[in-house]
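Quick heads-up: it's one chain on its own, the form predicted on its own, in structure tokens.
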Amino acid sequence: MKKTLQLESISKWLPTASKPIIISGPCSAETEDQMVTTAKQLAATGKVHALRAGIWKPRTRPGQYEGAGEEGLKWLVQAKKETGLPVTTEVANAAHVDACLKAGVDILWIGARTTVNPFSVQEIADALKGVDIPVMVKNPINPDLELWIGALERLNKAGLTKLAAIHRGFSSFEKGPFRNAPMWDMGIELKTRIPELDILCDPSHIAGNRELISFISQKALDLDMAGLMIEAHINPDAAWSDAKQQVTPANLAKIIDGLVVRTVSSDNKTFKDTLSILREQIDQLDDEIMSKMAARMKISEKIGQYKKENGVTILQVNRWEEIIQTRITLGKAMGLNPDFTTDLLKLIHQESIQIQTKVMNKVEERV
């Protein structure tokens, strides 16, 4: 179901001459020289539209660098003065908000560890009532779309209309090639639910590795995200936090130059006609798939009834293993990705289990 928020497009509060919007700067503001020098080099590329830096760093375990605190705000504002670029930093409570507003920070963002806590988000929203400042909201650590939307709604109800979302990936127990699982479908669903909302991507936190930033950035742009937040440092390997995922300003420029920026649509008549024909074919196939799926679930219902009458359990492990093996093999032969086939089968099996459970627990009416 779509959500309606009163929003101003990012193009109005962070106007840029080129697309995509690029926000960059060090993971943490470490010293004034590091902050200002990095900012100057980023500004010199001509490709950065706003500067970022962490002032307060929420670390998983104590003993790691937790940010410069309010002193770092002075460095961030000095970088703004020397480059002319607007600046942004993360806030996690009302005290952070107050300090940033007094210092002259242009844009705030709420981090993943804060988005997950409605109490903290509400505290920030209350502190910002009556203040006209842009706020960007990162997705929560866990893949909970309602929490993400809820944070945006709390800010909007406080009168904030200059809002954007940042997709930075989600924590996962499974170890993959990325620091945080992208789960692109979460960003797509957010855009579907709130079409007027601008979404940026944070490839640095998704990747956790500078070698993957270019790949993730291109993927984000291909999904029509409005911009990128990429961490950059004058000496990434010596950074006091998240060294592996930061790039130099020069390498940032190379990454941006290598990106292909595509349009949402084309005015070319041949393109539109061909796309229309292909979409009609998709629509027809989807109709057939839905019809077949409904028929399949009807059979699952009959199976549930038959099991009930014969005192047989719903779950048949051997049968499920057989389905997985045969369908994945068949899917492979047809050119389908095994991971896609597995995920699809799990969803179908889950629905079949639910249908059979209802049949099993249905109390028969007595005449």
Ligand code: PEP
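By rigid core we mean the largest C-alpha set that fits within 1.5 Å across both forms. Computed from a predicted structure; not experimentally measured. Residue numbers count along the first chain shown, from 1. Compared with the form predicted in complex with the ligand:
- Hinge assignment between these two forms, with options V264, A294, G176, M334: the rigid parts meet at V264.
- Of the two rigid parts, the smaller turns 9 degrees against the larger between these two forms, judged by C-alpha superposition.
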Given for the second form:
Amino acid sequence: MKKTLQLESISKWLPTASKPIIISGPCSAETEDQMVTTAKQLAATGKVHALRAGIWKPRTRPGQYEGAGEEGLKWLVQAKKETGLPVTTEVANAAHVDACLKAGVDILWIGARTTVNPFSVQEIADALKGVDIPVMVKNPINPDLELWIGALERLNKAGLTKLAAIHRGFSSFEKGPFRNAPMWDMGIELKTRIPELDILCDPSHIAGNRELISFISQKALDLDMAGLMIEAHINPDAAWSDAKQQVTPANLAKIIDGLVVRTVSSDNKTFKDTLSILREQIDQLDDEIMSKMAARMKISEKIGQYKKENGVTILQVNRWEEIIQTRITLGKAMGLNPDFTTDLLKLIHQESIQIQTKVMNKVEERV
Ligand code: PEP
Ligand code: MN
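Having gone through the form predicted on its own, I am curious about the other one (the form predicted in complex with the ligand); can you provide its structure?
Now the full complex is given, and it begins with the chain already shown.
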């Protein structure tokens, strides 16, 4: 695969004794006391590897707390002094970058509302030319993988190699159980496109509430993400931003303790042998599924031809409903999730209709 980015692994620029990497701290730095006390309590858990806090807050509506500004940077640096932990904050323009570099912030991150804008990302990249500082790039608000990769490329072109991505979910019109839809396949696709890129997950902004943080964190670890960024506050309910999704340092420690960290592979011989047998079985089944699928599409083509000769429409709603009902019942009896069966059938049906449309509209060659 073509190497698109020159990267240094996060294990080099944020070395940690334990996995996963945990970055935690308040959504916003509010006061020096809130910042430093939260930081100290987090450090005391022994489970946190870097501290976060928003200094300039991008709020959806004006009139909400927009961050402490440069004054807050001093509190963040104070928290670093008192805990010995590296600190990170969000930058959205060149002025933020300059202020952070002057203050001694260790790691920068680009927020979801900034990643969407190539002008802003370029401005940040230009401001960082010749500076060797780690930058984490949150996914854009909208599920556009190219924008996410584009932001990483702009930074990389400016000479920054200590890069990581943060998966914080995607804004969606349909309101589900999450504040931001995780759309895990976006993270998987990013990892597939750039395997050497470390991805962290931000369960706080995906969940939007503290109850779902453990569940999302576990899912992220099971997808082999390198770490988690979780918002924590000494008094979450009284937080000036994102109150519902923040946890106390003590609860953060509980969440981390409850996570199961699985390895990507094991050196154990029996494990490897068993895995290779199971993988062979999967390969075999996939072969069968593909050839059956190809055979099914060939029949669709024949049906298309036959419908054409008889002047019949492609879509026959009754037939389609019957297919869905019988297959879902069958699938259920075999232990398949009905949602999965429906999605699979929809995909097959779409392709089948496309094939029949092609047959229907094919202009016969005239002799
Ligand atoms: C944040 O981390 O507090 C934040 C504003 O995040 P995002 O850019 O993901 O919305
Ligand atoms: Mn927040």
